[in-house]
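In C-alpha cells, the next block holds one chain alone, the form predicted alone.
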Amino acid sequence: MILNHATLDQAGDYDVAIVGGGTAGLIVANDLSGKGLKVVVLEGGGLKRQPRSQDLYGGEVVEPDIHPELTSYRVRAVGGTSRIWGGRVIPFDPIDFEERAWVPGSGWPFGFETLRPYYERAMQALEAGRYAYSPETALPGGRRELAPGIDGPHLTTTIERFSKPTNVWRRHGRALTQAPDVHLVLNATVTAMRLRPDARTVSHLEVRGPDGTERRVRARATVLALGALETARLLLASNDVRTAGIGNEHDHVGRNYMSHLCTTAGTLTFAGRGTDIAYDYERDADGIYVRRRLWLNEEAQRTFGLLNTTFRTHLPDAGNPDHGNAILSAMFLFKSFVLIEYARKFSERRADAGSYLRHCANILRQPRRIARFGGNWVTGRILADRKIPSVVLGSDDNRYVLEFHAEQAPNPDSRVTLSDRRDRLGMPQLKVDWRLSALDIDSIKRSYHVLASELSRTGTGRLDYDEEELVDRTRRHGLVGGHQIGTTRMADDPRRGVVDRDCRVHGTSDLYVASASVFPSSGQANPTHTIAALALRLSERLTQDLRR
C-alpha cells in the first residue's frame, strides 16, 4: 500500500520501519510481508528520479578528479541504484571472510558458510538463475577455461552471472503495493533518529516531506537501508543524545570507506587459435547470461600477499578511431544515449572534428558488420526481457585489452564526515575523502606480475604492460563509482566496528543496517549479491526477534 507523507501521523506505530526503498530495503520488506508484522518503507524519492530530489545527495568531495560527484551513481527513487545496475551477481569468496595477516582490518565475524544459504536464496530475488560459479557447474559439457591450459596453481577460470538486470522495484513493487501489512511512503526523507534517554532504543524517526513539513514514525525496530554514504550521514547527524552520533562511540562511523579498483591496462595476447578463447557471453541451461574471467585464487593470494583480484578481456578505447572498428565507433558516437555513469567509460580523450569524421569513416567501411551488430543489439538488449549485459568483441589477432577488478583494502583514513553545509531539508551534507593505500597499489602491481608469470609458465599467452601506466591509471581511473562499501563495518567487538554480526548497531537494541556499509572488507565481487544475502538474513532475524 502506498501512503503519502501527510497521512503518516494517522498510520499508527509499526513493527519495522525501513529507511530506504532500494535493493536492500525492498528485499527486507518483501521478505517480512505476510509474517504478521506491520512494516513501513520510507523512501526519500518518488517513482522516478527527479533532479530536485537528486540534489539532496549533494556534498563535498575532497578529490573531485578521482571520486565522482555525490549525485552520481546513486538514485533517489524507489528501487534505488538497482534502476541503473548492470546486473552482475557474484558472491564473495570464502577467503574474503577470513582475517588475513597481510590485509589490516580484514575478517568478518562469521565465515562464508554462514552466508551461503542466503546467497542461494538471493539468486531468486535477483533473477540470476542457479548458484553455479564454476564453468563445470554453470556450463556442464562446455569449455572449462578461458583459454586452453591457462588454469594452474595460482590462476583459475571462474564464472560471473548476470541478472536481467533486475530493477528491484519492478520485481517486488506490485506485491508490496498490494500487501496490507506493508506501507510504502514516497518522498519521505528521514532527517534524524531520536533516541530515548537510555540511548539504547529509538524513540522515533523524524520524516520530512518535499515541502519541509515534519512527521514522526515509531517502530519496534528500525532498519537503515540507505547505502554506505547516506547511512553514515544519518547516524552522524542523529547526535542529540549521543553527541558523536549513533553507533560512533569509538569513531568508526564513516571510516573504512571502500570501493573496488577497476580499469584497463596492458594487452593480453593469447597463444593458439582465436576460436579457442572463450571471451564471450554464453547462456546456461536456464537462459542466464554468464561469462568467464580469470581469478587469482586463494593460493595465489596467500602465497604472494595479494588482495582479491580478477581479470577480464575488454574492448579497446572506443573513442580512438585508430581501432578501425565500426562497432566501437558507433558506440562512441551514440554514447549520449547511454547512462552517464556508463558513458564516461567510453573514452578518456577529447574528440575533435577530425576524429568524428574518422569514426564515421569506420562505420561506412563496414556497413554489413554494423547492420548485423545493430540488429542483434536491438533484439538482444533493447527488446529482450533478459538483456545481453554489454558489448564484447573478439580479436582478429588474439590481442585483448586487459581489465582488472580488484579488492580495495580497509583504510580508516578513507572516510566520510559531515560538512558545515546543510541541504534544503536541514540535514548536514557529506564530505567524502576517499583514499587509496600503499597496499592497494602494491597488490595491483604484484597481481599483474603473477598473471604475466603464469601466462609465460603455461605458454598460453603474454601480458605486455607498463607498470608506471598501470599505477597511474589505477590512481586516476580505478575507482568504481557505484560500489560504495564500508562506513559502518561489522565486528563483534564494538571497539572495532559499528554493527554486530546480526547487523544491529552496537549500543542499541532496535536499530539495524542493511547495506554494503557493513562489509568489513570489499572482496573482488560486485556488492549487490552480498547486500541481498545480508538483507534476507536480517529479515529472518527480525521475524524471529519481533515474534518473540
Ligand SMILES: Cc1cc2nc3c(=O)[nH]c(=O)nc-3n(C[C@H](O)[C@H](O)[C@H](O)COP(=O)(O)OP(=O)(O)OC[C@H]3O[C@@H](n4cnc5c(N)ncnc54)[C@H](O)[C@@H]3O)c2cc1C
Contents of the next structure:
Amino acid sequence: MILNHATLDQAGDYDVAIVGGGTAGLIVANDLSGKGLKVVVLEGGGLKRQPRSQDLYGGEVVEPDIHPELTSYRVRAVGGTSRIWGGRVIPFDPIDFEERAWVPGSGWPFGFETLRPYYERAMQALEAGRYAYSPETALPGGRRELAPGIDGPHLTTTIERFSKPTNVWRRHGRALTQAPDVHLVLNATVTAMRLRPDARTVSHLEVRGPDGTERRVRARATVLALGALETARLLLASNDVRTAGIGNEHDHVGRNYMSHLCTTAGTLTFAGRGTDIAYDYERDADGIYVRRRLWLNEEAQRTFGLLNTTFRTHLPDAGNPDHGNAILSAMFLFKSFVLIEYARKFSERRADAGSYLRHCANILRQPRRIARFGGNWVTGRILADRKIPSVVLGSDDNRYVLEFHAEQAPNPDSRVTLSDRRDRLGMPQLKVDWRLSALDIDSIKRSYHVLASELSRTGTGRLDYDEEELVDRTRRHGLVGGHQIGTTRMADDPRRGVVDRDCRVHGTSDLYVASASVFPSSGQANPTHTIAALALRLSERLTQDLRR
Ligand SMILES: Cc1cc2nc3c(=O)[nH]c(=O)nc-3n(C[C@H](O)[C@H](O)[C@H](O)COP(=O)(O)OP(=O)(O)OC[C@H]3O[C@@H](n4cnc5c(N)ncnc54)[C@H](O)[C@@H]3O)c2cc1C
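Beyond the form predicted alone, can we have the form predicted together with the ligand?
Then the entire complex follows, led off by the chain already shown.
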C-alpha cells in the first residue's frame, strides 16, 4: 500500500527497508511480498519524472566532455531507470566471474553457476522469455551464424534477448500497492543512515519529504537499491559514526567506477550473398525479440589477453546524406525522438543547409519506403506492448558499420567522491571522475585486430577501420551513459571490497546493497539481468535470515 511520508513515524518498525524503488528495489520488494515480512520501500521520486526531484541527482563531473551530466541517463521516479532503458537482457559469461591474470582486480567471490538459477528467474521479472542465449537454443531450426562460416575458435555467434522493455513500476506497481505487507512511500529521500554505538547495525534511516521534513525509519535489515552512483553517495554521506563513511574502512567506496565501452567504428563487408547475413531482429517461439551478434569467446580472451567484447552490425552513419536512405535521413532529421544511445552515434559533422536539403531529397525520393517503415514503427514500436528494440536496416552492398560493446576493466582511480556542494535537502553532491585506462583502449584495438584476422582467415568478410579513429571515438563516445557499475565492489576479504558475497556491507550486520555497484568487474553484458539476478538472490537470503 502507498503510505504518506508524513505518517511514516507512526508506521512502526519494519523487517526490511528498501531504499530506492527502481529496478532492483521493486524486484526485491515484489519478491519479499507474501513471505511474512513487513517491508517498506522508500522512493525518492514520485509517480512521474519531475525536474524538482531529478535535480537532486545533480553533481560535478570532472570531464564533462566524456561523461554525461549526472541528471541524465537516470530517472529519479518510482520505477527508476527502467522507465527509459533499452531492454537488452544478457547474463554475464562464466569467464567474467574468474580471476583473470590479464585483468587486475577481476574475480567474483563465486562462479557463474551460483548465479545461474537466479538468472533464469530474472528472465520472468524482466519479461525476456526463456534462458536461451545460443542460436541453437533460442531459434531452433533457424540459421546458426551471423554469416555462414563466420564462427571459429575465437569467434562465436551468440544471442541477445530483449525485454518488452519492462518498466518495473508498471509490472509490479499494482500488486505492491495492494499488498498489505509492503508500504511504498513516494517522495521519500533517504539522506543518511545512522549507526548504533556498536557501529555495526543501522539505528535508523533519515527520510526527508520534498519540503525537507525529516522522518525516521527503523528496520531489521536495510537494502540500498539506489543505483551505483547514489549507493556510494549515501554510504559516504553517512559518516557520523564511521567518519570515512559506512563500509569505507579500506577506502573502496566509490572506487572502480565502471561503465561499458560502446561505439561505432569501421566497416564490415561480408563476402557472400546479402540474404545470408542474419543481421535483423527475429522473434523466438514465445514472441521475444532476439538478435545475433559476434562474441570474442573465452578462448580468444585467454589467448590474446582481451577484455570481454562483442560486435554488432549497425546502421550506416545517418548524418551523412550520401547513404541515400530515406529512413536514415528521417532518423537524422528527427533525432530528438531517437533513443539517446543511438543519436549520439550519428555523424559529428555539422549539418549545413546543403546536407539538410539532401536529407529531405532522400526522403522525397522514397515516399513508399518511408510510409511502410512509419507504419511498421507505429504498430511495432509505439503501439506495441512488446516493442521492436530499435531500427535495424539491411545493407544493399553487404557493408555494415561495426559497433562494439566491451568490458571496462576495474580501475581504483576511476571513482566517485563527495563534493563540497550540497543539494537542497542538505545532502553532499557527488563528484564523478570516470577514467579510461590503457588496458581498456589496448583491448579494443586488439579486439578489432583479432576480428579482422578471423574474417580474413575464414574468408567471410573484411573489416576496414582506422585505428586512430577507433581510439578517438572510444575516448570521446565510448562511455555507455546508462551503465553505472562497480562503486561498492564485492569481495570476501573486507580489505578488497565493500560488500561480501551475500551483498552485505562489510563491518555491518544488517546493511545490504542491490545494485550494479557490487559488480567486481563489468563483463560485456548490459547490467540489468545481473542486477535482477543478484536482487532475487538477496531477497531469498533475507527471507531465510529474517524468518529465522
Ligand atoms: C537509455 C538507457 C538504456 C539502457 N538500456 C539498457 C539495456 O538495454 N540493458 C540493460 O541491462 N541495462 C540498460 N540500461 C541500464 C539500466 O536501466 C540500469 O542498469 C538499471 O535501471 C539500474 O537499476 P537500479 O535499480 O540499480 O537503479 P534505478 O533503476 O536507477 O533505481 C534507483 C532508484 O532509487 C531512487 N533514489 C535515488 N536516490 C534516492 C534516495 N536518496 N532515497 C530514496 N530513493 C532514491 C531513484 O528515484 C530510483 O527510483 C539502460 C539505461 C539507460 C539510461
